[in-house]
Every structure is written in C-alpha cells, then in structure tokens.
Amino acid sequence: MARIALVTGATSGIGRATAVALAKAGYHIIATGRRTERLQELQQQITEVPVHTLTFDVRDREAVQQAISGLPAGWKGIDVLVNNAGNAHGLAPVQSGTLDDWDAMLDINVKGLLYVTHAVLPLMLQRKQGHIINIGSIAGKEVYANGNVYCASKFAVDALSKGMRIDLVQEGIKVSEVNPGLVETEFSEVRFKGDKERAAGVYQGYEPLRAEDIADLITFMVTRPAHVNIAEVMILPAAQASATVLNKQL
C-alpha cells in the first residue's frame, strides 16, 4: 500500500523542497498551499509519484475542513502530515509592532497547524498509526531582539508538539519537531515586506542552510524504524551557534 504524505506550505521554501525530497523516498504526495499556480508547478516537477493538491489557506478552518474531508478514498490514509505553513510579519519592538502582523502570526503559525492537525487525526487514529511532523524554529526555544510575537508564535509550536506528543503516544502516533535557524528561503523576504534587499542581506557573510537541508532530515526521520521516533532536532547552519551569534566574513 502506498504511503502518503501531507505538506503544508508546500508552494515555496521548506514545504516545497520536503515534498520533492518525500516523493523520492517514495511517499504519494498532497501538497497544500495558498498558490495554485505554483501547486501546479510542484504537481509537474514531481513525476516520481502521484501528486494530489489542494488549495486553501490554513487560517480558513471551515475551508482546512473541507479540504481535508473532501479528499478522495485513495487520499485519506496519510501517513505523514508536515505542518510548516508558517511566516514572520515584521522585525520591531513590541511597543511599535502592528496588530495585523500579530494576527497573521498566531493565525497560521499556530492556529493554522491546529487547524490541520484537527481535521488529519481522526484519518490516523482511526488507523493507530501515523507521524506528524511540526516546523519550529530557534525563535522556539531563544527569544530575540524584536522578535516577540514570532518567537511567542513558534514557543506555541514547541508547547504544543510536546502535548501532541503525551497525547497521541497510545494512539500509536508519533509527534515531532524540527527546529531550524537560517535558512535561505522567502522568509526573509515576507517579514520584510517584499524588500529584497534588506531579505538578502540576512543571509550574506557565511553559507546558510537551504531548505533541502530541512528536507533531507525530515525524510529520515519519517524513514527510521517503527519504534523509533527522532522526537526533537535543532539543525542550524555550521556558522549559527544561537539565535543571536552568528560567525560572519563581511
């Protein structure tokens, strides 16, 4: 039987290059995003494997719903559910930040993965098995400068994988969470607003991470053993020690 896998964000970045990285292990496809010309494109590049895509953002929970019920029968055994839709709005202070860069944080990093979690589970509860994999961020575990709501947004993230996991482990459901540092992606260029200079700046003076980087470890750990779970990873590139200390040749 063909395992399946759900990606979500799938349209750039880490979501994209998971899905990629997933079909070459062999896993069927539902790639999920706001785009659905680049699902399109996603759905054309991967000849591997089946690609089913679905267009919805993860803030809509009525749509999330929708979209995951509606999936056809030979679609609803997912065996894997990447949540890493996720963005940052802005870099400031908190006395200066906005509320609609606020909202759209807390509604896709955390209630978006709440959102999708809920509507997957019952396809792999009712099957006692499944893995869901939950992209954090150092931002999780280290809070910086200007970066309150995000940071507060991706601590939700690491609280509520290690919950899922108490909950779901006699459920025979493995929970866990992949925790990048800089990765070279959109990213910067969304917290921005667009400004791709300021965005590349970010990653000039040493080699950041690419998302195939992300990639690759998720598909090992959703390739180990049955009674293995790789449960927590803190992958940064070789020049990042922290959050805040970096190792850069300008």
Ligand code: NDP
Second form
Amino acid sequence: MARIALVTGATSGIGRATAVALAKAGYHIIATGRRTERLQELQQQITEVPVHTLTFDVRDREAVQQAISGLPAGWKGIDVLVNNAGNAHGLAPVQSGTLDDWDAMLDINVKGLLYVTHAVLPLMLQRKQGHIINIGSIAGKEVYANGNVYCASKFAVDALSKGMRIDLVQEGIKVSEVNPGLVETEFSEVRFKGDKERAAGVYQGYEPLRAEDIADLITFMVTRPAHVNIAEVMILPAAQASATVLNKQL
Ligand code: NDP
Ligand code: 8X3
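Could the form predicted together with this ligand be given as well, to go with the form predicted alone?
Entire complex below, previous chain first.
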C-alpha cells in the first residue's frame, strides 16, 4: 500500500524541499499552502509519485477541516504529517511590535499547526499509526533580542510537540520535532516584509543550511524502523553555535 505524506507550507523553502525529498523516497504527497500556482508547479515537478494539492490558509479552521475531510478516499491514509507552514513576521523590540505581526505568528505557527493536527489526527487514530513531524526552531529553545513573539510561537511548538508525543504514545503515533538554525529560504524576506537586500544579509559571510538539508533529515527520521522515534533534533549550519553566535567572515 502507498505511504502518504502531507506537508504544510509546501510552496516554498523547507516544505517544498521536503515534499520533493519524500516523493523521491516513495511517499505519495499531499502538498498544501496558500499559493495555488506554486502547488501546481510542484505537482508538475514531482513525476515519480502522485501529488494531491490542497490550497488553504492554516489560520482558517473551517477551510482546514473541509480540505482534510474532503480528501478522496485513496488519500485519507496519511502516514506522515509535516507541520511546517509558518514564518516570522517582523523583528522588533516588544515595545514597538505590531499586533498584526503578533497575530500572524501566533495564529499561523501555533494555532495553524493545531488546526491541521486536529483535522489529520482522526485519520491516524483510526489506523493506530502515523508520524507527526513539527518544525520548531532554535528560536523555540533560545530567546534572542527582538525575537520575542516569534520565539514564543516556537517555544509553543516545542511544548506542543512534547505534549503530543506524551498523549499519542498510547495510540501508536510518533511525534517528532525538528529545530533548525539558519536556513536560507524565503523566511527572511517574509520577516522583513519583502526587503530582499536585508533578507540576503542574514545569510552572508557563512554557509547557511539549505532547505534540502532539513528535507534530508526529515526523510531519514520518517524512514527509520517502526520501533524507532527520533524525538527531537536541532540542526545548525556548521558556522552557527547558538541563536546569536555565528562564525561570520564578512
Ligand atoms: P518560507 O517562507 O520559505 O516558507 C514558509 C511556508 O509556509 C510557505 O510554503 C508558505 O506558503 C507557508 N505558510 C505561511 N503562512 C501560511 C498560512 N497562513 N497558511 C498556509 N501556509 C502558510 O520559510 P521556511 O521554509 O524557512 O519556513 C518553514 C518553517 O521552518 C517555518 O515554520 C519556520 O518557522 C521554520 N524555520 C525556518 C528557519 C529558517 O531559518 N528558514 C529556521 C527554523 C525554523 P504560502 O505562502 O503559499 O501559504
Ligand atoms: C528561524 C531561525 O534564528 O531566525 O526560526 O529564529 S531564526
């Protein structure tokens, strides 16, 4: 029987690379995001396995529920859920942060992850199997200046991953957490609201991780034997030692 992986935020960066890597590993892919054309491009790029696309905003709980419960019968046996959709919005001291940015980060990174999990879990519970991979961050382990609400959202992902692992162990469902350091994707462009030059500066003077590095790790984690759960991994560029210590050669 085909193994099926659902990846949120598959239109860009880590999610897109993960969909491609899991397809190469033989998983049939459910790719989700808001940008339909990008999902269609991905569907055309992946030729080795079937790809089903779902366009929804993870903040919209009805849309999430409808999309998942409306999956065709052959796509309901989801083995792997990669809760990846998320971003930072802004980088500002708490005294000058904006409510819209705070809402976006908490609604997408935390509540969105919960909505998708809530919709997918019944499909795993009825089969007593499944593997959920939550994408946290080094920002969920260490707070850095101006990171306040983004860090809080990723600390929440850390707590939820641990809580989900405890609650779901009796159900035969594995829960794992991947906590990357600096990965060059569209992440900083989103954080800096389209300022490409400022975004590029984040990745200068050292070799950042690539989205494919995270995808490789996720593929390794989900292809371990049934009795193994790699519960939590932090993955950093060789030039990064903590959220704020980098060996930059500018
Ligand atoms: P990208 O900006 O490249 O990708 C973000 C993805 O999330 C896109 O596919 C986007 O799709 C999706 N997304 C964002 N908001 C929503 C929404 N409201 N509804 C549905 N999908 C949404 O960034 P990354 O690939 O770097 O980020 C992926 C994850 O990795 C995030 O959770 C991020 O916090 C985490 N991370 C990133 C690190 C980095 O350095 N890059 C380091 C540590 C963790 P669309 O816009 O089409 O909806
Ligand atoms: C993304 C990495 O350091 O910008 O989570 O928070 S960082």
